[in-house]
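For reference, the chain that follows is the form predicted on its own, supplied as structure tokens.
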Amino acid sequence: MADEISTLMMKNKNKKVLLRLRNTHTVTGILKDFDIHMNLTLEDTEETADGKTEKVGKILLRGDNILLISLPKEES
């Protein structure tokens, strides 16, 4: 699973993710890249609280506060 999971971000290095907080904020950015913790580093981060969208840049963002990663569709 753990291969699986990492194959899947791998694919989708340099694209725009959407993620889901802990503490019910929203996420969204490039990713940059990751680690077997699912720390990320993102680029042109935009973060959502309370109706407010708010450009915070890059970041590293600990793993274990995201509840839920978005993911890009595929294209065909």
The other form holds:
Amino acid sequence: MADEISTLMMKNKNKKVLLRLRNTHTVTGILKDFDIHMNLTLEDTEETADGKTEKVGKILLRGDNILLISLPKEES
Amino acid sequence: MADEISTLMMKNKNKKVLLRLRNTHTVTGILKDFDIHMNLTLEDTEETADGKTEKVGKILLRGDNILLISLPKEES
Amino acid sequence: MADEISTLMMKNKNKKVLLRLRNTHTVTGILKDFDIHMNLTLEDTEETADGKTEKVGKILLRGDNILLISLPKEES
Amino acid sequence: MADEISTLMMKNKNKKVLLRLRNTHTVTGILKDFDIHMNLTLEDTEETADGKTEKVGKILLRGDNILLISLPKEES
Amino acid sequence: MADEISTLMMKNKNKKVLLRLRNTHTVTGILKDFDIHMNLTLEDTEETADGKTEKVGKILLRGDNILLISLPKEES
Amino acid sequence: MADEISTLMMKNKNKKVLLRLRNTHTVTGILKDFDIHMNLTLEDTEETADGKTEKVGKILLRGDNILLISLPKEES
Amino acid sequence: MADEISTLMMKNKNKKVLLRLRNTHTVTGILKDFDIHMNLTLEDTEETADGKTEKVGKILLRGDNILLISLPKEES
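Cool, the form predicted on its own is there; where's the form predicted in complex with another copy of the chain?
The complete assembly is shown below, putting the previous chain first.
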């Protein structure tokens, strides 16, 4: 993850993000930290698969499973 | 992503691009930024899968999921 | 695995963690050690697949099989 | 992509090439540029899948999706 | 494979280990050697797939096929 | 591709080789060039899939699609 | 492939080895050479798939397709 992207991630720390994973699951949680491999730590995380949502609390998610991260609108 | 390609991407910043993903989904959005791994940030993004389109707003998309990026025609 | 993530893992040594694997299996165990590839060693490990749980004792798990690690709540 | 291959690609700039992709799709277009990862830019591109052909205009195609590139005969 | 993990592997040389592979097969054998890619050499190896066990003698197993290595209990 | 293998490839330049690909297709052609990633250029190439053979002329084949290369017998 | 493993391979040059591939095929042949990626050259090679065996002569096999290599017993 290069600088341009890293700055964007930094601005979204402590905000709620939505992740689409490669395995089609969806994960929502508060973004706490990340590294250059797009490994993320999230809190208050929920994972949705096949219409069922499950709380998974505080997680470390490997970046190579991520399809996309949907970011909250910036406050104006 | 080497220099030749990087220059092309730079010219398409703030333009609408269409992405075909490896998982057969289609994503359209305004290209805001990118890095050497072809990780992209997009705004006003829509994702289409199996004929259904969903707004996903501002996203960070991991480059390794991309099949191809269809670029707008250059204005003459 | 970069520094931010490494520190988090370090704090969870000797605690019980839950792993979701890419192959949909679930693994629980006491986190003993890890390396930069997210290779983990676990003790008192149990693997659950298709509703069946099996004890696998002390294991070394390759990091590239991990989807996410669910961490215990920090004690206050 | 090493030097031997790079020279070949260079000679085929501005010529029409046919790509077989790993996902069994076929892509034809005018080769405009490429980098060491075999990322390509193409113009006047058409993508064929399951017997249906669609124009996709100017594209950037990630090299890791390519199976093979069929090159035009050299003019004598 | 980083140092922490390497030390653990070293302690299990000449002991019987059980491997779960990514392709769901199970392999048991005496661990003889390993390298940083988790490539392993095993002796008196047996491979189990779909309930059938077959002796495969002395093998070299590529590390990238490994899901997890179940290690014997340390003697006290 | 290390030196030992590179020398072997060099000796087979301008000879007819048969490739088995990971996608089960078979490709035959005259080996013209190669690089360290086992990317190959071939001439007079034919691709066979599901019993059907198609001429694809001069191609550049990405090495990561190759399962094995069957080489001609050395002339004595 | 690190030194420990390389030494083992070296000792098995010119001996008959059996390979299990990731695609479930089996390959037997005389090991002639190898490199650090576990790319192998084999002679008098036979490939078995779905119960059918076919002679493929002298081959170069890409290492990333290998599951395991079954080595002959050392002569005493």
